[in-house]
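This document opens with one chain alone, in structure tokens, the form predicted alone.
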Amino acid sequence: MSSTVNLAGIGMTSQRTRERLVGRLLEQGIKHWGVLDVIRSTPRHIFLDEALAHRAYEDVALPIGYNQTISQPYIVARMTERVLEGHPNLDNGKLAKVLEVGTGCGYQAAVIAQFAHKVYSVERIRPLMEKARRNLRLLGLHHVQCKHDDGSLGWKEKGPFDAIIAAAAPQEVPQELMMQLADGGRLIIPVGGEDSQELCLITRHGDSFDRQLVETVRFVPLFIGSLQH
């Protein structure tokens, strides 16, 4: 698939880069051809500080403030692949609606939006949820929104969503993310306290729920009802 990124006035690092970014993850069993063309496209640099920026093309987390971290691109990489294959609500390659519970820094959302005609972002840390909108405004993905807020309660009025994804980690799957699910639709999230998660697969038919786990990681955890100004 093409890329709906502009990146018009950004600068580009190495494509040389890249391209060994995209190497390491099929070799770590990225198979989704699209999701590889997104994650070599998609400018990572941007969302760190400069700093940090030549750092952007390397496999590992980085720190974006606010004791956060911009996710490993294998992390984004699988997260996503695994909301999009053989999903049945698929609409030329694209879900209708995302949810996103851990804006960050914007770069999930950046990689999510170009499989996505609509994606509702969820942070409550103020400033990284003001930096995140920076940096999709520049991208040009004016259908990603963000909002200031505690990512487990969800955005229910923008639901019911295709896919949720969370990239901070709760003791339990709150029971309000997987309510906004659309059957059929998916919910990938880490589980578990700060010395062991598991990331799981969680997909709704009708009012069950199907319960994947998909491999050991290891996220920030997620916060309820605690929102930074």
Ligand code: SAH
Given for the second form:
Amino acid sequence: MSSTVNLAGIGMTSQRTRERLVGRLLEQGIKHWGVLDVIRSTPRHIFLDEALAHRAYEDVALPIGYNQTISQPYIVARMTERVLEGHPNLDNGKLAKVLEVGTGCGYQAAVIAQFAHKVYSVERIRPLMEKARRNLRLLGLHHVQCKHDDGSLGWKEKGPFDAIIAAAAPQEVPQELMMQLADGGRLIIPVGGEDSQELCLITRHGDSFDRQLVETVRFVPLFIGSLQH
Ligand code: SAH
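The form predicted together with S-adenosyl-L-homocysteine (SAH), contrasted with the form predicted alone above:
Then the entire complex follows, led off by the chain already shown.
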């Protein structure tokens, strides 16, 4: 079961535009009702600058400054669905611990937080991480912890994780992330060059890792070993 975000004091946008977005996600094959409900109820407009807020319920990635984007709702829904569906460690619809690499403005973190008891998220651009913290606090999602760091190294002290969601694409899957998966844990990550990547779902079974291709996607690159202040 998913918990809902605290909407007190947050302007509601028209229910119709949100329903239209959910309709589009259904058409594109998103089947997880919990995920669709959470996308419907999570106010994506608060993650955007005022000038772009009117486009918040379009199924597109949008700029958030610093050359980065808020992920497309379809991608957030697909990654969340693939991580949750049939996961062996679900407890009442929730995972114990999830790591996100690439917080951006915090939208994916807000969505997965409604299916997790604890979310850790790492962002390499400090002002974005600070903005995400404010957004998540505004929604009352106090069980999401963000830090400014190089997320390609994961967050070892907090692991192992039932799921790791990477919102930026490396050329190859960082070993560190695979090693921080719990047994049965899943890592979903776009892998490849700047123009297009394959979204990979990696599942840990003891010391072996099963790899499935989900679909072709386009994410911003995952920087390795560099921080922006
Ligand atoms: N999760 C966001 C998507 C943000 S875009 C959302 O829900 O919309 C991906 C983010 O990954 C960018 O903010 C970028 O700065 C960040 N990023 C890229 N390389 C990183 C790294 N090595 N460590 C942490 N964050 C990184």
